[in-house]
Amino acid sequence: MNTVRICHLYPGELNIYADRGNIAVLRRRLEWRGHRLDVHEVGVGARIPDDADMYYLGGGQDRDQIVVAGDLATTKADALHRAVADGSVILAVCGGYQLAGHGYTGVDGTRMPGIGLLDADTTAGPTRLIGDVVITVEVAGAPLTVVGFENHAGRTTLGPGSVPFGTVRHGHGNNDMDGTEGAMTNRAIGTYLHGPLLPKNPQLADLLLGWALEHATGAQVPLAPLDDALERQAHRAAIARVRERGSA
């Protein structure tokens, strides 16, 4: 049995989109294969372990993100940068994605600082970008279709230090202009896709778990196939919903 250590950042403040569902998926997919998930929840004011195999940031309302942004920069940024350099996995969703970048500028010009794990910067737009999303992700040499839901006012642009997480087939993505969605630097991923993300994307969940197990053990750990019939059904239903609207 191997143990994957996950640091869940701000589970109280950043859980607006049922983000705990992503943690539940990771736990079950490990347990079904005889492994174990150890979740360390860390809130405002607490320092984080710098030896976790995965770090998770969810999405939150603006008032919660403001509180979290300052704490993230002062008490957790250095440890997260060390973790990325050491090969840890980071998944940052929606508001967490914005905070993992350089920051967020509101419509009134106020600036919410990020921590620069991802070379991405966000500015509020005049409207919200809302709806189902289908993207193509090319990680580890194989294209992967990922589905989700987005609801964000931010327009995010990437710098040279990050690559897009995926290419938009349907939806708005980072900014509704350049066809990109999310950002990646090493094994740090930021994305606007929630709902939560992983229940409908089991292949993505296993990709993250494979990386985390490699970090935990120092070697690649084969993941036995699972019966993903229900997950694949949910995935297909999301794509079918998009096709019914004539876009994917």
Second form
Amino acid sequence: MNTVRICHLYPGELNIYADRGNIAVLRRRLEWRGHRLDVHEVGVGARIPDDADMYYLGGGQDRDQIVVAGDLATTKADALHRAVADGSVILAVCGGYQLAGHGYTGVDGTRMPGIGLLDADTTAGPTRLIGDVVITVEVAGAPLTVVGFENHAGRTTLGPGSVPFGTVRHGHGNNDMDGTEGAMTNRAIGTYLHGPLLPKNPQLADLLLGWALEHATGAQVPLAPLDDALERQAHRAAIARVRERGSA
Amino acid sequence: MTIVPRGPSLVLARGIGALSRGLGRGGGTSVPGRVLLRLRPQAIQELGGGLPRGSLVISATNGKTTTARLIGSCVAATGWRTVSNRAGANLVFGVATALLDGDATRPKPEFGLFEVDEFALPEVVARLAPRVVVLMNLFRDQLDRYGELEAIADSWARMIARLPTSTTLVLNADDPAVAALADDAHPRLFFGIEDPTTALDALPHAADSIRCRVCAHPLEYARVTLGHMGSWRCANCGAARPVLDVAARRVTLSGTTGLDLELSTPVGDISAHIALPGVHNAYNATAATAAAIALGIDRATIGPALASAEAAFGRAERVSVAGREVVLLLAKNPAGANVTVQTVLLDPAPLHLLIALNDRTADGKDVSWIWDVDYEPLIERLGDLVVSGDRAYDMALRFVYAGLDRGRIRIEPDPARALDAALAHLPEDRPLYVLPTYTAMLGLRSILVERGVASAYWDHG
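Counterpart to the form predicted alone, namely the form predicted in complex with its partner chain:
Then the entire complex follows, led off by the chain already shown.
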């Protein structure tokens, strides 16, 4: 049995898109294989270790994100930078993705600084980009289809320090222009996909767990296959919904 | 733009509405109003302004329809002839259609009672200039359509700043975002629940307004009753839950069938048995009492009128199907679903559940909210679970990751088959609790209507 330690950052502030669903999936998929997840919830003001196996940042309402942005820079940014360099896994979703980049410029020009874990920068657009999303992710050898839902006003563009997390097949992605979705540097991932992300994408969940176990143990830990029939059905239903609605 | 004179506008809009209903094309609740406002943009002001007893508008994320029904019962008991919109037709066009239809009845209505969508509220209120505005709660709901809570609260604050000073505000003191809407310009009544036995152990996960509206500092709660509602204060700026004008001093929940309420009010104490279950209906009845008092309705009328009100369409509505009882409990967002889960848990026997999740426009296309609902306490109380709807597999996964054995979940995306599957496993003396999203509720209800066990949409007031 191995234990994966995850820092869930700001669960009280950044939780608007059912982020705890992602944590539940990580926990159960470890437990079903005889491992365990140790969740360390960290709020405003507290410092964090730089050696956790995983860090999770969700999305919040605008007011909460402003509170979090200041705290992230002062009490957590340094540890997160060291953790990314050391191969810890970071999953930052929606608002958390924007904060993990360089920052967010609002419609009125105000700037909310991010912490630059990802080479991504975000500017508010004139409309919200909302709807089902299907992307192809190529970080695991074979291409992986990932489904989710997006709802963001920000348009994100990537610099050379990050690669896109995925390629948009349906939906808007980073900026509705260049066909990219999300950003990745080392094992730090930012994405607009919620739904939540992991329940309907079990292969992605296992990819992240494999990385986290590798960080925890210093070796590759094989993950036993699970009965994912329901997960695959839900995944297929989400893709069928995109086709029915014809949203692209 | 040409403005058509009033008389011809009404006749034309009515004619087109009759045509639309006659063709069975649906839209009977919005098309006439849409036509009317196209021909005569000031029609709501004119028809609403012509009601001698004025109007009342109610809005909330949860509880609009039931509370409008409870207020309607009080108003009917007073004898006022009332025009109201139908549940679901709660945008500007729905209100216009109701006024248009009301204007054609003889004798003409005296009073307007309208439940209005949170987003459409500022426009409806600006046109109607109601006597009373009832604001009950703001919860996370359909984020894909509406953006976030703060934006709605801000739009309500701007709306109130423009209201005539003669309008009375009826505000939920227990919801920090709603209580903060009070200003010095308008008369107001604060309502809330004072009974400490209604307290939850902790803030539910889905709690929304946990920061102060004034200074953004995290709020402290002496007591939480539902979602983020309860007895709150801000240690930083001193903002706190206002003193209640209409207070539910005692709330006694009687299982899944009803509740007893003892209220303190400015006009004296009121007691009532409400034939609707759960603490959310205690809020609805308390809000309705405050609204009735704001309208000047006699104290002695209110209790019996609340007691005689029946469940609204799909909201704790009970239907008998082949000798079995089916209870429809609309559950369309985290706060509503949480309180529905808490309500069915009041039934001590093993629970037979049909949970139906759709993701159509009226439901919200983003189904991530189900992960914010605390379904976990249901697992050890479960007799049988059928999941249904467009996103049945998402709901099944929610229970799998809550810890329910995969083999115990029966999945029937088709609603008629799901209903049959659930009824087939239902013991004779047990009710089936159906927890549908909005369009899933409409779908299941139309199946019940086809089977002759529920009354059709048009029969429902």
